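Below, in structure tokens: the form predicted alone, a single chain.
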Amino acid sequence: MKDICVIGGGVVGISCALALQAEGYQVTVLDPGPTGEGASWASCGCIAVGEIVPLSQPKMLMQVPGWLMDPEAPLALRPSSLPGLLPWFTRFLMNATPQKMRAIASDLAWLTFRATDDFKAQLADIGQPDLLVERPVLKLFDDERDKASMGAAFDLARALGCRIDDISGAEAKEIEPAIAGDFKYACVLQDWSYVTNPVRLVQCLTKVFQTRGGALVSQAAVGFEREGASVSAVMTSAGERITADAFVLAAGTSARDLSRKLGVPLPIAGLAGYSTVLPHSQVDLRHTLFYPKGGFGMTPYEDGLAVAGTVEFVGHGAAPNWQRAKILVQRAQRVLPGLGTDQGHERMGRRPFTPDTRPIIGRPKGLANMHFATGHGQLGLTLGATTARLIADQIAGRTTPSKLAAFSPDRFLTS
């Protein structure tokens, strides 16, 4: 029996221990914690099936000189950020010609239609089925100018196999009736669903991979001993050193500094993500809501209305800006005139973005037994379970996809 270490308690990170789990290996987590809260914990909740579209948008583009003098955009820049970005964003901007953005969202494609079936019978493994609510997005829209903005990523999408049906604002409202009667249009996303509650899921997950047998291990990895082209051992905070036949760094922004310490550099940027849980929300909502304008969405979880967003490029240790989280409530009340705010509970994620927009899966030439699962962006949440079964997969010697090359750390090599 081979002994594993995922470095990393994540969704993606406890997502591939248990896959791990299930091919029969003795599998230990390595992660500070607390369980639960990560960077999916200040998330919309969503399997974002379709979200395949990069960052790097021609027209969103545009927009960013004037959103990073805004500290009240949907994108904000640090300024004491900038110097250390400065090699993310060139790499950034060479991905926005509409030939690599059809080519990211056409791998992105490949990987996100799958996530609803994987998540799903991860739910039903661990006996939590109940956890996935599957209901379609709506996306709001003020006005014809509005709606335009998001013309070509749909346009793009739905080429590639993605249903967004196109409806009026009246319509939405006879959908969600508490939503404002001002809108113009809207779209519905029928791949989408959501989750009940990100937090409980994770902790669910890290239960079942206790309750089999696993170890969690409450510290962080600073550092690794290698002999020769293997990983031996990794070094913990308070001074342990754990050893393994095989190691998955699925350690989120932490895998930028750690992944140097193995030789293999990767471009990950650290952009935080913010949330407030309402539990007095005062409006009954069905179905996960987005106002892109806004630069946030809001889900219905168990414990509360999850109103979510913005992106912050930030430093690594950077402290919570809490400004976004409340000014993403202030223009929710636009979205729900109804909305009642009281007693909210504030989140903060950091989620790990490649300048590509592909996350980071699979085994770096040079190392025989490191396997990587990190940079998911938006959508670690979304691809927890794939990527799981793509790592047990390569672990278990078993052929994976020749699609699974667009996401190798080797890649950042030549680009």
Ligand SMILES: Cc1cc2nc3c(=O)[nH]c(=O)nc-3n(C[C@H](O)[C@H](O)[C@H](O)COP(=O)(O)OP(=O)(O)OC[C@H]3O[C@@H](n4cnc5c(N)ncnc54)[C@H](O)[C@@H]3O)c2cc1C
Contents of the next structure:
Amino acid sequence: MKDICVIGGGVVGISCALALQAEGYQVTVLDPGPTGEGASWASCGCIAVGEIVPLSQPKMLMQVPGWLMDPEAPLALRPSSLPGLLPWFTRFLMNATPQKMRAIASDLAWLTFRATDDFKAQLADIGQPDLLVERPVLKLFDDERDKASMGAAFDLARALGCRIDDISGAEAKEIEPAIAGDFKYACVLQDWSYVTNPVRLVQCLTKVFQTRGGALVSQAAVGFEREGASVSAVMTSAGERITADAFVLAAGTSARDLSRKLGVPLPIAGLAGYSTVLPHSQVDLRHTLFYPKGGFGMTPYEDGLAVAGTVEFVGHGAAPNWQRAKILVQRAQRVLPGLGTDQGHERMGRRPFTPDTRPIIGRPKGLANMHFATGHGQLGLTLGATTARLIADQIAGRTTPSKLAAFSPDRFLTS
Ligand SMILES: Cc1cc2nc3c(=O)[nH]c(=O)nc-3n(C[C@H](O)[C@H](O)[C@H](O)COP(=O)(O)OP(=O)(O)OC[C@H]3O[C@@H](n4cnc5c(N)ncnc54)[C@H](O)[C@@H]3O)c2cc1C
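One more: the block was the form predicted alone; return the form predicted together with this ligand.
Every chain and every other molecule in the complex is listed next, the one we just looked at coming first.
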């Protein structure tokens, strides 16, 4: 039996570990923990099937000065982080052309359109189908101008098959009576769904993995041992040496530094997002709501209402700016006037973003037994189970779809 070591037990890593275990491999997961507190614990919880339009968009070049000047804007760039981020950011802006935007969206759709089925199969396998609520998302717009700001993205998503229905603000209020009465427009993003508790999701996946004989080692990977084109061992923070026949690097934003140690540097930035879970929200929501103008969404979790979002371009290891979480809650009161905000739990997560918004799934050339599963940006929760299936296919030696090449780490080695 092959031994496999998965580095990182966030939603992507633990999903890969379970899928590999199901293939009959002996799997070890290396993660310093705490379980479930990677980027997904700050997430909005959506299985975001239609979130396929990349973050890099043509209009962005003009917007960068504004991001630098307003630390509280939905999209912000911390000036002190700019020098360190510059190489990544330059690549990011190079993807902001209409042609690249279309190509990226089409590739992402290929992944996300199968995400719900993969995720449902995963939840059925671990006996937790109730963690998923299959209900569309509502997006809310103040006025015509606000709605028009999403026009190009919606056109592209629709052209690729996403179902987006336009409704009025009044109709949105009929669906969710708690929302303010002055939204002019809204839309319904069909096919989306949400997870009722992303932290519990990762904890449940981990528990089942361990119950089935998987080993969880609560240490960080710090380096590797190589023998020619193969990795023979991963070195841990406690000085241990874990050998395996194959490895999966799924350490979220830490994959950036670890991949350098492998000689295959991945351009991954940790784009910070914030959330506050409000246990006493006093509003009864059934759907996830998005307010694009404020850059956030709200999802009714089982332990409170999560108000989550915004994108902050910051360097690795930069301290959180908790003011952003507080502002999100204030803005949420514009959407839900009756919102109770007492005793909120603030969280920050770093989304592992590649400059082209595509995740990195696959084996780099020159390394025979190292597989990457990282860089999922805004889509890690959505694509955990799908990524796991693709990685398991690859490690088991099954033919993988040619489309997977779009997500290969090799694209960064040549560009
Ligand atoms: C505000 C916000 C909203 C979001 N909303 C959504 C959403 O609605 N839908 C969606 O699909 N996604 C969403 N995301 C994105 C999603 O959370 C991430 O894409 C996802 O968590 C990435 O999963 P991951 O397993 O790759 O990384 P992580 O969840 O960050 O997990 C990485 C794991 O690696 C471990 N690790 C780190 N360093 C090492 C090391 N050296 N050795 C071993 N282990 C290590 C960490 O402890 C962690 O457990 C959101 C994110 C944020 C911040």
